[in-house]
Structure formats: C-alpha cells, structure tokens
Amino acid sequence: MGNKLTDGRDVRFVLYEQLRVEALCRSERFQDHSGETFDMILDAAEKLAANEFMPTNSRGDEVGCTWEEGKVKIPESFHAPFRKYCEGGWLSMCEDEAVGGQLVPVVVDFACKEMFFAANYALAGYMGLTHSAAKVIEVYGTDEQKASYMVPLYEGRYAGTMNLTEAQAGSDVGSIRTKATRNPDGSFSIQGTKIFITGGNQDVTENLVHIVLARIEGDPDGTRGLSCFVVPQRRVDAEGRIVEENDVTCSGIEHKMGFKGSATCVLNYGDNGNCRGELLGPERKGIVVMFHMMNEQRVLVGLQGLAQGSTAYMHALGFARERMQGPAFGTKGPEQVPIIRHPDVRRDLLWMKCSTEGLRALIYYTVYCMDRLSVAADEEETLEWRDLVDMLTPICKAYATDRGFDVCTRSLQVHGGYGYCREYGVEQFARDSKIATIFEGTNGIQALDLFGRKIRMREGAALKTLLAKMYGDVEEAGKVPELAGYADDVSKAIAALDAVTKELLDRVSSGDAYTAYSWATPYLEVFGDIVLGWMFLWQARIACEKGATSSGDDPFYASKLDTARFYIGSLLPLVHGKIQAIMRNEEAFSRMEEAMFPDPA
C-alpha cells in the first residue's frame, strides 16, 4: 500500500503476525476464507480509499453541505464514491450470507474502513451509521422491518441514522421528552425534535431510516421509560415500495468548525401529527435497544480517530523526508538537511509512529475479541472475550480519539507554516478529527463508563480478565532476554494500575465518590497508555522472534523493536507521575467552589 492513508504494513503485521487472523479461518464461520482472500480485500479497499474516497475529501469540506426548504444536498463529489462503496457490499461485508453478506472477520473490515475514514471521514461515516442501523433492525426487528428496512439498508438504498441528542437531553438520556403516541393499526404517531443528527437529511439515497429514542405516552421517567422506534423518511408499503412522506422535516443543518461534508441535522418528528414510527425491540427497553448501536459506534469512532491520525502522520513523514533545512542540531554535515534529520522533528513523528501503531494494535485487537467471541466454543470463552471487549471498548473510543486528535495537530506543527495553510490537507485533519472525541458519548462520559461500570462488571471480573491477559503476555515476553528490562517497566505500571483502581474504589466505598468521580478521565488516559505498553512488548516479542536488531537486515522489524523500546522507556514512565497525581489526590478540587471561579458576565 503506497499512499498517505495508513502504513500497509502495519496494518498487516498487526492482522497477520500480532492477531494471526487466518487462524479465524479454522472456525465454521470463517471457513470459507483465507489469508488471500483477506489481502485481496484490503487490496480492493485502498483502491476505492484512494481513487475515488480521497480525491473528494478536500472539496467536501470546501463546499460542505447545504440546507433549503428542509433538503440537505451533500458534496456532489461524494455521490459517485458512495454509489460504488454499496455496490461493491461493503456496507454488509461482515454479515451473514443470508443478508447479503461474506462473512469476513470484523477486524479485517475495520482495517478496509480504517483506510476509508482516513480517506474521507465526512463521507465514511454515512456509511457507518447505515450499517449500524441496519444490524440493529437485524438483531432487535420483525421479519417485516428486516425485508422492509434492514436488506435496503445493508444494499446502501437507503441510510441510517441514530436519533437519541435533544436540547434539554444531551448526556442525560433519560431527560428525553420525544413522544410516542399508540395508534389503532399498532404503529406509533412520533413528535419531538432532535438535534446534532449525524446525516439527518442528504439527498444521495432515496430513503432514509431514522432509529430514534422516545417515551411512549404514560411510561415512567428516565431511561427505564424509554423505548426504540424505526421511522422511515418516506413510508413503504408492504411489498417495501415507497408511498409517501412521513411528516420527519429537516429544519436546519449546523454550521461546524470541521466534518463539514457531513450533514449534523435538527429532525422534527410530527410537526404535523403526521409521524408514524414503529416499536423496535420490547417496550421500555430501548436504552438497551440503542446500547447495542451506540456499543458497535464507539469502536467505530476510535477507528476514526486513529485513521484521521494515521493519514496525518503519513502526510507529516511525507512533508519532512522532502522539507529542507538545516543543518541539523548536534550533528556536523551538509547546510540543509531534509528536516526527519532534525532531532526535535524526529522525536514527534515517532511519538506519531507511536500512538497511530499502537492505537492500530488497540482497536484491532478488540473487534478481534468480538470475532473470537462469535465463534466461542463455550459459555467460559465466550465470557472471557466478551468481557475484554467490553473493558477495552471506551478506551478505545475515548483514548484513540484523543490521541488521535493530537497526532492530527503535531503532525501540523512538523509542517509549521505550511501546515496552517489549507493546501497541505493537515488542517483539515484537525478539524474533522476533533468531532470524534465529542459525539458517541464524549470522552468525558467513556471514562465514567470505565470508571463507573466497566471495572465494577461482575465484581471486578471482567478488570481481573484483562489484567491477567496482560500479565501473561508481559511474562512471555520477559523470557526474551532483550526484552526482560522492558517487560519488568510494562508489569510494573500494570500493577500500579492496579493500585490506583483500588485506590479510588475505596474513595468511592468511603463516601468520597464526587472526588474519586473527579479523576475518571485522568485514569481512563492512564489506563490506555498501559494498554498501549501491553500491545508494544507484544509486538517486540514478534519482532524479536524475527530475528529483529536495531542494526538487522530487516528494517521494518528492527523498526517494531525501537518502536517499543521508544515507547516504553521514554513515553510509558509518564504514567507514573499521572498515578501519583491521581494517588496524591489533591484536595483543592473539593475546595474549589462555584463562586470562585470568574464571572464572565
């Protein structure tokens, strides 16, 4: 793969040599693929990312979207790529047969789609969306709504949306006052209005499917009241032809600092008491109706992170092996040098080759967990994968867009004034990239997920699962006497992770819970920043296994060791003083009282 979406080879390292995915191919589910058939795949998937998905991207954020008379028209460009992503099945590609699917393993779908999001973000994630949709309608929908609205969706003719934001009820989901009223026939009249709906109106499909949260009328308060609702754009009869309009108007779009060729929608539901919906999965349970997309989201938006991270550490490494200046500090040589030779320059591009390898290794690692987990072959397996996946999901979610987002500004800052500058792309990269730690949950809320139910799950089970994965793969890698050193610095801030869970536990158990709530999102940072220690000494194991030296004939090995070797001796030890931070527990925060903050007034 010769572009500047992603590092091909690291993509397959990870698939192939960390994850070793053909052996997914062992399992009845999986049979009928095949190492090929995987690289064909992401052969086809670079081909459309880089033909016909990046050329666009940079006239779809110049033109964005626009809004009249309650029609959205996305970037013309984005027509013609999103047409031949459907037609190629790729929406349904990871799906059974039986829905048009071809059975590929999760990971090897999110590595195609990590190219298409770095390829064109705003356009990617109408894809993204329409396939949640559909899978949900899959797992929780009649047989009518599957033939009605899941098998166009999975065919990209129509797309899908997730409505749950209103203006009272961002975060606080159980504030939600949309209505459902009960009709005669079994449907639902719809009324209320939401807001920040991603691809809430656009003209590219002929209809759209709108999965929205409400209360029907006489429900109790909070989630436990809310319920799940399928709500065409346009409402099809029962042979799935499209008869009329379904009173859901677009009453503006926003206008967004980035991510502009996406289309963020208010909806009115009913304006004309006109709405029909109807009830998806059991009443009064469409908190967990909605958790099954929003789960399947939050890996996906992690994905984004790392791709729009991934392509501006491509276009940074790109600027610098050409950009001339010099000579170099510390070194004795010509007058200009290509500025990778800079020692500064070269510290940030591999504190980018750290976080976009190590964010990789991450999020594959988790849909990996979930392939393992369809094809578990008893209740223990499957609880062991599920409960990795579900520790590891908003890490993944939180801490690779964060960490994306900051590759996406060094990597400007490695292009100085040419990075500010529209026409090296950069810019853009940090602007789209930013969306990404604020919806799906904003990372604040990932860490009190973490925090708050992910590390209690089962009693700290599922905590213990993941920490006794990481040690036993710190304890393989400590038997590879160039790695022993390295092995002991990664078990070492396992266990102080360890620690500092405890720690703030007991904060929680002795009634400082507001305190202890205080330091979800530092915790949740360090959390990942051990994870990602855990996935580099695996990987140096690897590379060591190869025959890896820092001088060996191997480049690309010998690159996954210093990688490692980087990591966790420069960057790794800063968890120690985040932990101390954390363990220190400073008591002006408690202090701090409204009034002594200033009055912008």
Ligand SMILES: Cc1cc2nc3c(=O)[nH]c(=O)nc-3n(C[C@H](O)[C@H](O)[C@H](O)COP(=O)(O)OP(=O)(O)OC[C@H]3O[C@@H](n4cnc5c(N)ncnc54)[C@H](O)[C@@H]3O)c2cc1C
Given for the second form:
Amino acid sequence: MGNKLTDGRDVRFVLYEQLRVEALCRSERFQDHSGETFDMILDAAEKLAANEFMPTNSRGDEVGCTWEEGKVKIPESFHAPFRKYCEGGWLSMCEDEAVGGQLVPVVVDFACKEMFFAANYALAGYMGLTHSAAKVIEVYGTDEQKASYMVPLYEGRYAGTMNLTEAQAGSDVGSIRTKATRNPDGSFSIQGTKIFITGGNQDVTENLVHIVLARIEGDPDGTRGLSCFVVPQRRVDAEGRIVEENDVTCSGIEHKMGFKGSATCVLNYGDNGNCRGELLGPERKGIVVMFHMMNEQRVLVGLQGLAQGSTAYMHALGFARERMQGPAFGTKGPEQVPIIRHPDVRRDLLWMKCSTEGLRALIYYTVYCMDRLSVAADEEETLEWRDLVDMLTPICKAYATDRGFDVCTRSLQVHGGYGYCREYGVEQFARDSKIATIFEGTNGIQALDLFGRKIRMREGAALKTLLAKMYGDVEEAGKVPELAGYADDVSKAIAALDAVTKELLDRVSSGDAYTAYSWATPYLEVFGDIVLGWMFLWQARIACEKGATSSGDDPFYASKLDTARFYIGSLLPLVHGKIQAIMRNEEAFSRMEEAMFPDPA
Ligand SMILES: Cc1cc2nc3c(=O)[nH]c(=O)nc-3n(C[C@H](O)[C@H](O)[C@H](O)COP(=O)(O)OP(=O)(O)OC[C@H]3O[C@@H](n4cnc5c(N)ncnc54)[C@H](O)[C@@H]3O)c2cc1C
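What would you give as the form predicted in complex with the ligand, now that the form predicted on its own is on the page?
Next comes the full complex, and the chain you just saw is listed first.
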C-alpha cells in the first residue's frame, strides 16, 4: 500500500503476524473467510478511502455544514462517498447474514475503518454512529423495531444518532431532564432538548433514527431512572413506509474548531407536544442499553485518535523526506539535506512511529479480544476475553486519543511554518482530532472509569487477568536472547504498575479518596505507556522469529525490532518518574483549596 493514510505493512503485520487473525476462521462464525478474503476487503477499503473519502476531506473542512430553517446540509462532496460506503455493504459487514452481513471479524473491519477515519474523519463519523444505532436495536429491539429501523440502518438508507447530552447534563448523565410520558397505545411522548448531537440532522439519508436517553415520568432521579428510546425523525408504518414527520426539530448547529464536516446539532424533541418514541429495552435500564452503544463507540473513538495520528505521521514522513534544510549535521557548510536526516526531526519521527504502531497494536488487540469473545467456547473463556475488553476499553479511548492528538501536533511541528498553513493539511488533523479526547465520555471520565471501576471489577480479578496476560507474553519474549534485557524492563514496569495500583487503592480505603482520584488521569497514562511496552515486546519477539537483522530479506522486521527497542529503552523508562510522582503524593495538592486559585471574574 502506498498512501498517506496508514502504514499498510504494519496493519498486516498486526493482523496476520501478531494476532494471527486467520485462525479466527477455524470457528464456525468466521468459517467462510480466510486471509485472502481479508486482504480483498482491506484492498477495497483502501481504494474507497483513498479515492473517495480523502479527496473530500479538505473541502468538507472548508465549507462545513450549514443550517437553514431547521434543515442541515452537510458538505455536498460527502454525499457520493457516503452512499458508496452504504451501498458497498460496509455498515453491516460484520453482522449475521440474516441482516445482510458477511460475518467478517470486527478486527478486520477496524483495520478498514482506520483508513476511513484517516481519510475523512467527519464523513466516517456518520457511519460509525449509524452502525452503533443499528447494533443496539439488534440487541435490545423488538422484532417490529428491527424491521422498521435496524434493517434500513444497516443498509444505510437511514442514519443513526446518539442522544445523551443536554445543557446541564454533559459528563453528569444522571441529570438528564428529557421526559417520556406514556401514551395509551404503548408509545411514549418525548419532550426535551439535546445538544451537541452528531449527525442530528443531515441531507443524505431518507430518515434518521435517534437513540435517546430520557426519564419516564415518575421514575427516580439519577442514572437509575433513565430509559432508552428509539425516536424516528420521520415515522414509519408497519410496512416500513415513511408516513409523516415526527416532532423533532433541529434549532441550530455548532461552529467548531474542527470536525467541521460533521453536523453537531441542537435537537428539540416535542416542542409541539407530538414527538413519539418507542421504548428500547427494559424501563429504567436505559443506561445499560446506551452503554452497549457507547462501549462500541469508545473503542471506535480510540481508533479515530490512532487514524488521525497515523495520517499525520505519514504526512510528516513524506514532508521530512523532501524538505531540504542545512547545514547537514556535523558540518558548517551550506549543504542542505532532507530534514529527516536532522537528529531532532528523526527523533520526532521515531516517536510518532512508536505512537502510531503501538496504538494500532493496542486497539486491534482489544477488538480481536471482542472477536474471541464472540466465539468463546465456554464460560471461562468468555470471562477472560470480556475482562480484557473491559480493562482495555478506557485505555483505548483516552490514551489513544490523547496520543493521537499529540502525534498530529508533532506532525505540524515537523512541517515548520508550512504545517501552520492550510495547504499542507496537517493543521486540519490537529483541529479535527481534538474532539476525540472530549466526546464519548471525556478522557477525564475514562480515567475515572479505569481507576474507579475497572481495576476493582470482580474484586480485582479483571485486572489480574490482564496483568497475567502481560506477564505471560513477557516471559515468552524473555526466552529470546536478544530480548532478555528488554523483557526485564517491561516486567519491571508492570511490577511498578501493580505497586502504584495497590498504593492508590490503599489511599482510597484509608479515607484519602480525594487525592487518590486526583491521580486518575496520570494513572491511566502510565497504564497506557506500559500496555504499549507489552505490545512492543510482543512484536519484537515476532520480528526476531522472522529473522530481523539489518541485512535481512525484509527490512520491515529490523525496523520493527528497533522501533520496539527504542520504545522500551527510551520512552518506557519515563513511566518510573511518573509513578514516582504518584507515589510521592505531594501534600501541596491537598492544601490547594479552591480559594487559592486566582479569581478571573
Ligand atoms: C463535536 C461534538 C460532538 C458531540 N457528539 C455527541 C453526540 O453525538 N451525542 C451526545 O450525546 N453528545 C455528544 N457530544 C457531547 C460530548 O459527549 C460532551 O461534550 C462530553 O460528554 C462532555 O460534556 P460537557 O461538554 O458538558 O463537559 P462537562 O461535563 O462540563 O466537563 C467539563 C470538564 O470537567 C470534567 N468533569 C466533568 N465532570 C467530572 C467528574 N465527575 N469528575 C472529573 N471530571 C469531570 C470533564 O472531564 C471536562 O474536562 C458531542 C460534543 C461535541 C463537542
């Protein structure tokens, strides 16, 4: 593959050599596939992403979305690739044949989506939500709801949206005020205002299906009183024909720093008292239902961080090979060399290589665990794969999006002044990618999920499963003579993670929860750094098995081995300093009362 989206060789290395995804085809679910069909799918995705999505990216950013009298227009140039994606069956690719799918493993789909999100983040975002809406109806919907909404969503005739946020209810989902009132026919009247709704209105699909969190009148406050509803933009009859408009209006769109081709809408439900919704799943279990949609979205948002970082890195590489500046290192003469030869730039590029390859391994592995979960043979296997997915989900979401954004800004830096100018495209990656750290639960909320919930899940058993897996791979790598020292480094980092986890949990149980929670984000960062160390050691072992030497037949393996060595030898050691800071628990933090901050008012 030769495009500016992803490193296709690395994509295939993770899929086929690290995760050995062809082995999934031994299960009944994936039996119709093979490495060849996966390759065909990847090639087709690359074509669509590079030829149809990418050329519309910059134009979409320039023209953005427009709102007029309640109707939203997304960039005209998005329409054709949007339709091609839907007509090509990409939305339902991983689903059962009964719903038009081809039972492709999700990990292969994610490798394709990495290209789509790299090529045009705003455009690909519409598809991600549409798939999640279809999926949540597939899992929780009635037969009628599946026929009316899920099928046209998977076909891409309808698009899906996810509606949690209200002005007073951002991270605090329990404060949602949108109301649902029972009607005699079993439907509900919905009333309330949702803000920041991605794709809340657009002019491509014939209908929209809003998945909405609301509170049935009389139900308790907080998240435990929330229920989930399917609210069509236009009502459909039993035969699936669109019969009339529902009372859902879009009263405006946001003007944002990036992600401009994506319509971010204010949606008013039931302004005229005539908005009909249908309960999705059990009453007062809305948060569980919505979490089904959100968990899928969270790993997907992590992929978005990786994808934007990946294309930013590829752009930086292309630029650094061509941009000439002097003097050449160690000379005083006028000779100019490509900036990739300047040590500071090369270090930046290697940092970006480590970040994107490490994140790719982390995200693909997490999604591979989902595939393994879907074909688990017994309860024990189910528990193991679920533990791994649960533990890694907040890390994928938060660590990958923070790192992805950092890669975008470093790419901009490598471009110098040109990076700051529109023509080179990288400033758009920096602006676009920032949103991934904010939506789907801010990264701060992800850190709370990891520290407050996941590491205590099943009394710490899920964390133990993950640590055991990491130690197992470290032991394997330690048997390779070239890697023994690196395995020792990763092993020490995992031990330090274990120790800092215990220390923080001790602080919580000894009544110092406030300061313990103040470390949630640095803790997640350290966790992510160490998970990447594990991934690189695993990859280095494979590179060694393939005979990685600088004179080897395939330079990819030598490059992979040295990338892993650089990460473990130069970047991973930084975690010890970060952990030391957490362990020291500087008391100044506790003394820093609110009044000690300046008052800007
Ligand atoms: C472009 C865009 C698209 C979006 N798309 C959708 C969508 O499709 N559907 C949807 O429902 N929403 C969507 N959102 C909303 C998004 O999910 C919220 O913006 C996000 O959840 C944060 O809520 P908030 O903006 O109210 O910030 P707040 O919740 O006010 O958070 C502000 C800051 O405080 C921190 N914070 C808040 N509470 C806590 C706490 N308890 N502990 C620690 N830190 C805390 C946060 O981490 C954050 O840093 C979108 C937003 C944008 C900008």
